[in-house]
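Take a look at this single chain in structure tokens; it is the form predicted alone.
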Amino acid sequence: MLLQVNIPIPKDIPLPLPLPEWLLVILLVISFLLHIIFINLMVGGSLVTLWAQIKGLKNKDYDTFAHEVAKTITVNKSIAVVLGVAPLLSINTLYTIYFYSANALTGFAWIMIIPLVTIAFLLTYLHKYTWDSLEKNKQLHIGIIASAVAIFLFIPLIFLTNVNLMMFPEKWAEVQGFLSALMLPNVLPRYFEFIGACIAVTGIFIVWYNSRKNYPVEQIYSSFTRYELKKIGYSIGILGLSLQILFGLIVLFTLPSKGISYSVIAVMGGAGSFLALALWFSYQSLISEADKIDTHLKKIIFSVLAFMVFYGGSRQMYRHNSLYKHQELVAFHTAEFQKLSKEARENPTEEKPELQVDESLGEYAKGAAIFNQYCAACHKPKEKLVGPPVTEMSSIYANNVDGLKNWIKAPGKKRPDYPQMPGFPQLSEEELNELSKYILSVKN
């Protein structure tokens, strides 16, 4: 009862799901995991590019390294956009009222996502294709990627804020825009964990990218060797994994209790174990000799992918635990609304506006009021308006009151120069008598 009293309970859209719910949930989790990998590479790649290009002001090979990473950003961006359609449609379908309520409450920030994404994408292309032309103006070139990075860092914050807000309808009444939603528990820890994931995935990607046998490291770099590039990748990966573990623990301990269960904790613990394995194998690779640096790469990739599967599953479990009681109330509210709506359609009632009766007209006062309410829009006493004047009706039906009443209830079409008159079957016998009496009283 307290839940129902203190939380807004909107009506759901009473439409069937296009697929079974369990299949939509699986589609949501899998498609989101595929999407987030390339989001990680896009955001992490931008961060690494900015860092390496700044270092490249003193070491030319770092500038070359930044250029090589920058080439991958636009590709990963395009894949991320395409893969983002399925999870967005899935979450809209499964959690329509929650997702759109959160979007409405964050308002301007949510609307700004599309222009911000557009600007960020254009900046990455500008940065990529002006590498040579801005060679002598590195500060401007770095400023371009820095602007893209700033936007790339802000957009996920909007998404995380909304996805977090949709799980807590009890907070909707308190939220006054994006900034207040941002201050809700767990948003910032999840955000910094996401940044750690971006750095970690990018670091592992750099190791793989430079491990390809057909990648001509010696032709591209003047002093960096393949071994050194891999060590840079592992170093970046270790930094990201460390941030993930640190902020992952904060996330776990700051999660509101309403979505926590033993199964959620167990799955999150499994995810954390795989993340710790990835960190351990990455460290072992970093300190290994050149001929053994790739020994653990497959284990690291497997551990990270396993972590993502476990983590994605735990997120969905927590979301379900957070919302299912509220969803039951919404379903009940929707069913009640549909029941009342059906009853109203089957038993329509019409409220008649109160008649404006001019008592000075004596015995014709009520009839005149009925005329003004139903007839005056089309008829004038002595002039043609939409229909003929009242004096014409009076002369036609002077000795045929019943004929006038029948015509008012169900008129036909007599003359081509007048439009079809609508009927007034809703008028009672008393109202028809009063109206007829008034019409027949109007004389030339």
Contents of the next structure:
Amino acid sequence: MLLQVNIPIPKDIPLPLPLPEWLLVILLVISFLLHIIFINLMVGGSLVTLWAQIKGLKNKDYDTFAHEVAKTITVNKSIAVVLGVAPLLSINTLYTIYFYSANALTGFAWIMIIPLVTIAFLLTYLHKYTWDSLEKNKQLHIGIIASAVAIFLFIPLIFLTNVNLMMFPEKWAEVQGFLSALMLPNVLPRYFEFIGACIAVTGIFIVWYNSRKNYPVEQIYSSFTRYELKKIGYSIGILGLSLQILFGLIVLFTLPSKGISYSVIAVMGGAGSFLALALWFSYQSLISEADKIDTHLKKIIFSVLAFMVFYGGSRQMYRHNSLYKHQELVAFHTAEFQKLSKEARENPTEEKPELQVDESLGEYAKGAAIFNQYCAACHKPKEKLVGPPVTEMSSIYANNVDGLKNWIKAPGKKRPDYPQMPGFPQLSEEELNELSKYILSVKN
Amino acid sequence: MKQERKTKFPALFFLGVEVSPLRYLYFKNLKVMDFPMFHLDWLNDRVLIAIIAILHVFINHSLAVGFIPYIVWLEQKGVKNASKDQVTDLEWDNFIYQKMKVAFIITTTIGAMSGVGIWFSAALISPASIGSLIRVFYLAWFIEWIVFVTEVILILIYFLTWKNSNVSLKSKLKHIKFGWYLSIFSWITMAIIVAILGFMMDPGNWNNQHSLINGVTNPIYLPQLLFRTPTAMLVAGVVGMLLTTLFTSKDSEMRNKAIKYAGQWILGWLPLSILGAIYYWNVMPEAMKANMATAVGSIEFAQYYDLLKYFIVGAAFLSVILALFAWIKPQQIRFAHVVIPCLFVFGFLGIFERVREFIRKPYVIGNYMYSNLLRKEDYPLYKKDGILPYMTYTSVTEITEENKILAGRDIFMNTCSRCHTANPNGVNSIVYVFERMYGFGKPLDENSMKAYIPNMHNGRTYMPPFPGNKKELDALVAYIKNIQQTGESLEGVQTTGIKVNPKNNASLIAEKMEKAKKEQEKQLTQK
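For comparison with the form predicted alone, provide the form predicted together with its partner chain.
Then the entire complex follows, led off by the chain already shown.
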């Protein structure tokens, strides 16, 4: 009871969903997976580049390897960004109040994503295009990619904090800014699982990249062979997959119980078994002979993709379970409000604020009332307020009613020391007549 | 106990998504929303969106939509001017490639991220309106997304295969052809976005018909597209010339040639751009006036509109001079000569967007949602009961003498903060706008403000009407007076967090819902 007092029940948008909910969910999950694969390659690729370049200080071939991976980052990052728009649109549509509320509560961090990622992107280009010119300044050159890596490692924290916070409206009132939202349970384990995924996907990508027939390994490297490069790829993949399994288990055990159900556990378990399968095949590939190193590649790719579909699916199920009850309350609250709004619309208590006509003013009563409603905020009878006093108007337009009426409808600017007056084209001819009659009646 | 009926979509069985009748109701009959308010009390929330959006427009027009055809045209010139035994003039080709590299790097970093930034900032500052627009335009934006993905992939291929295509004439010509396809795609992305922009400003149709066709048939769609297309080309030509002055050494023959071509390019597009601008300039106020009595009639609009006129004339004039000079005496053109027209055409583009935004006022979605994010149709309810009882995030629901200023602050946050800052030094601060009327440095008079606020939308047609009741008006005025005295600023939820309205919390609503359910069941059994 005490807890519930702090759970907000906002009202939602009055417009129907553009597509059936199930279709939106499918679009969200699939487009997000596409997006995240390229994000994995971008983050993992920059991590691997940094590592290989440092190793390259001693072994030139590692430096070449780093350069080859670096060339893929800038391409993958462009695709990653543009692919991110569809899942963003879909989550905005499906979970409008939840997602936007989380965005606002972590607002500064959320908007900082834009400049930070822009800087990281520029750094990756700078790094790629200064490979030769900074040959003599390796520390500086490595520093550039290290800064990009630092940003790439920070950004996922903001995203994960947001998609986590949106599932727990009961925490919204406790949160004050990004850091406190970051500390909610489950964000950090998910983050490390994600970093593992970046490394794993990049490792497998490196294997594929180096097994392309038209890729001239012999011309690029002085001593590395295709076989060795693939072994590096598998090793990276194995490291990433192991991290994923380790932190995946922690994710499972630290999930807040709210959204857990048997089916969530089952699907997550399925996801985990695909990971284990990918790890097993990667290990088999790593220890195999040169001519057999490619035999498991397709199986590994399939297992990782299957993992992603299962894991993405389980996250969506968890989200659904977490928000289900809250969405019902929101629906009820929204419908209630709608009813009230409709009633109020159909039985307006007061039409426009009625003119306060003071009949004692006789023939000027109506004009005075109009004056009070439209003009009194800026004009006083005898002194300057925002505009000149009424007495000035009555002396200027004493014999020129039409001039006064035209001015009220569409004023110009004639006094340098006064702000310009807004026009009142909405006043009817009759109202203008009454108003000018009143204005011209005010004399010193 | 009655079991709640649940149906499962077969396709979603796997994801475990269940759809109950209430849930169906939730998605069918959603009304009004309220969000925690992100707020920047110095910069002003709108300025944040404006900075990001204008940056995006600059890059999009000058380095994508207009720039790619310009580059492809120049790449083609290289092939034409090459000697018989060469595929292309290699020195020239490399120079054009360098120009494309600049555009490529900027568009795929700042350009792409500022595009995403528009979504991010709109979500923070204007969640209710962007949320509504997405519900209506989901498919349009989805199509836009597919075109956009294609565009980015084409750009990557075009740029990354440039050098390899130089091996034979056949592959070079294929590369150039590819460049033209890319130009078409980047133009299509703009054509779709203009339709979406057009629709948002078509108030009459928002409540009846939600489709992109309305966007395209909007009276300012065609003028806007006819204006934007050649203007993008024009801006790209000026930026291209600027890059030439940076990349080439003085008096080199290549530089003179490139400057000359840029001059020809500008002169070619300029008449169309001017015609487009005149067409647009003439058609816009009429088209908008016919639709709604809004900000278009106001003095402020007239001032912006005049400024736009000067910028159109100025930018056109400077471009003509620059282009003629570039054509006749290319060797005399220096960076400094190009930079001023360049700033002018950017300024022109910026003011153009500002005017287009201003037209919407006092609505953010024509005749449907005011720029304070409150929907027009809920105003009678707010007028009757006040807005505070219906806000999700406020600590005050009953206004008393003690909590008046606190209440005023929550009212300000929910009704004014999208356009005004509280901090007296902030951009468009509420204290500043009142002092501008009643005198700077003078203590604000509560009675005058109370007389002004309920009527402000009559005189200043770009302002939405004040939605609250009498007591709330008093509280708001007391708060404004208080910030004038104390200079206190207003923090958004990103630092303060939220307070849940005690009348709208989960336990109360859950109780109400249970009651309503029981009521319903009773009625069912009675039948």
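Throughout, rigid core stands for the largest set of C-alpha atoms superposing within 1.5 Å between the two forms. Numbering follows the first chain given and starts at 1. All values reported here derive from a predicted model rather than from experimental measurement.
The Cα shift for residue 407 between the two forms, taken after rigid core superposition, is 2 angstroms or larger.
After superposing the rigid core, the C-alpha of residue 21 moves by less than 2 Å between the two forms.
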